[in-house]
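In structure tokens, the next block holds one chain alone, the form predicted on its own.
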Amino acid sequence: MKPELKLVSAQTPPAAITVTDFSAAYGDVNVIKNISLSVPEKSVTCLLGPSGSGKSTLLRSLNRINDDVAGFTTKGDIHIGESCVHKGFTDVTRLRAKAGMVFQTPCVFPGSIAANVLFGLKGRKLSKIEKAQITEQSLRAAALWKDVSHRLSAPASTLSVGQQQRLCIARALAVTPDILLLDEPTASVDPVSAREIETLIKTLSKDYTIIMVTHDVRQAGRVADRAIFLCDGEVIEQGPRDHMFSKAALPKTRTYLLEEFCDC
């Protein structure tokens, strides 16, 4: 008798983030409308869609950075691993250390390059050796060490815009997060620096879960492992990059991602 054949499908990576029936509003304006999605760990997930579709609001909701915005309210659940973002983190600082954020425009603080890297560790008692090790490790991970190792005491403001953005990534990495939230990280830099940051993102995704907002559809095609297409506060479609950028995607997805026109 012939043995039974068993079909084996490719394993889906464990979910680092799960969003369930989530809505968000600024006052009476509903920006995100009852969406559900998942983000696999150690991968790059790009949030795509036209302006006003809810991409940045969703990203900021993942580490509650909108908590202090007047009139901002949410419904539904967001889980990072097994912990609920709203109920499982009484200390929002701990949540933001777990899910670090880098913004569209590089935000460097007054002070040296080294001080910027260590900014998020101010409350910890660290020796000079530990500080030096963390600074070097973080700058190496952000592909900036070779550029600045000889001038760590120089003001961070003396770096180019592209270098400043990588410094912001190094600062986020210094607190050892599991997740990196990137809000259009290449929007303010030149094309050469943008490609360097894209390469860095792909390298970091081997060790970190990365969720990235981008308006550059071609960039998403280069860096994404998975894409989520949002329009008017709703998830139109989500899936692996190869599916999302193919003729097998939904008509609205194809129109936006392949023709760069919104038909929502």
Contents of the next structure:
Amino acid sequence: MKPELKLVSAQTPPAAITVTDFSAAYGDVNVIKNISLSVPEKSVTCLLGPSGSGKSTLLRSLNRINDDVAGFTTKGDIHIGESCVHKGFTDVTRLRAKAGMVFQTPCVFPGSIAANVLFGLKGRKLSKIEKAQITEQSLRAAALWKDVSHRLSAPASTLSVGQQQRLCIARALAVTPDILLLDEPTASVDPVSAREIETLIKTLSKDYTIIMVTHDVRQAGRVADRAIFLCDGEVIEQGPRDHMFSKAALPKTRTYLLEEFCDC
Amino acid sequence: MSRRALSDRAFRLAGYIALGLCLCVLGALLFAIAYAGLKAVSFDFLVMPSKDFGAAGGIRWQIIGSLLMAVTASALVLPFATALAVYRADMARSARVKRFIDLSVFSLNGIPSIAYGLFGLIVFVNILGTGLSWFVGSIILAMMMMPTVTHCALSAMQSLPSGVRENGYALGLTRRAVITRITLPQSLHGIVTGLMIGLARAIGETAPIMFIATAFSGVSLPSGLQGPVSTLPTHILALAQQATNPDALRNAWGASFVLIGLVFLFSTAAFIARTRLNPYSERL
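Having looked at the form predicted on its own, could you now put up the form predicted together with its partner chain?
After this comes the whole thing, all chains and molecules, with the earlier chain placed first.
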């Protein structure tokens, strides 16, 4: 039995996130229905599915950003590493620092580009040199350093929408998360910027566990190492990209991936 | 001419008429007060104390008294109104609690100023035995300013871009950090605007402070929290009651002109604050 176990471990990296029998509801409306899945570390996992399938709710449950939404309830377990998201992280801010999130619409704070990068670090005692290092590292990691290194004190609002989204990624990286949760990060940017962000996501997946919600099946085909197809709050099928895009087992998955249509 | 063009033109005309009426009322008021008031206003009028029950001398103590009460009222109302707006915008989760706060703020705004004055007289002067006190007057003015400041602050907080707080939480900020680093700095323009509008209203009020905080003449600066002050509105009221005395009437117009000037100053400050302090203003 041991050689088999070794083989499995070689093919599938250890899970960074494990979701077990998880359900979520807004009031009486169940949006996620008893799903189980795992996300391997240092890879890109795309959550695919039609509108209302529960992709964003699942993503927002991973860092408990929905905690303050009136009527939002969950059941089941989500583990990040060894820690249970709901029981292990009594301090939800620590969980959110560990699982950084970037939203659909880029939202830069008033202030300079450098101030935006360091926004999540305010309150920490950092020297000027440390701040400069973190700013440069984060902007380099977000592939924005070349564009803005000469104008770090310029207002962040002067950047293009695509650059603003990369600045949001840099801001999330500055707090040194292990996981990046991306909620349709290219939905509001132009195709050229979208491609740049896709390349960036692939690069970042060497160091971070990335979970990305997307409506764009072709984008998932370009970016994902693993895909999870959700429909009506249930996981229909999940697996490595090659499996999902060339030999998905279920007709429903094949129909959605080919025609971006789902009748569930 | 098509029906659509005709209705466009009719709406535009209605808009011009409404604007014209507004400007006429404002212009007539300002002209009348400036025309009659400027005859009395001079440097001496502004810096000299009043004599002869206001018919002679200036309005030094009335200006100082008005500003003292208005500024104290602002200092008193600022933390409470801001805290209430923050609680309503960022902390209250129950829809019922939110509705209750909204209803209370709107109701407070609708209470006549004389009712505030009577409340102050009964609670502070009669029950608590404070006697005439400019500080009690400031408390009552602060109560009057509360709904205006709260409403303006709340509007600014609610109009922040939808994802701005969520982005803060997603970075691992605590609720307190989101409030102090995102909500408050980015809605500062609303808080300051509300404060300036509240100040402009408070400085012109007579009824709420007449029974509890002011004397018509013969007072200067109070030595402590106790004791009355003289304010511009009560001074104008006292002078207007001597309508047969042309000197008193002239000084009443002069004091009105100064009062309008102060109100205009605060209103202008509110207007500037609304655009200059708004981080999402088009100007930036």
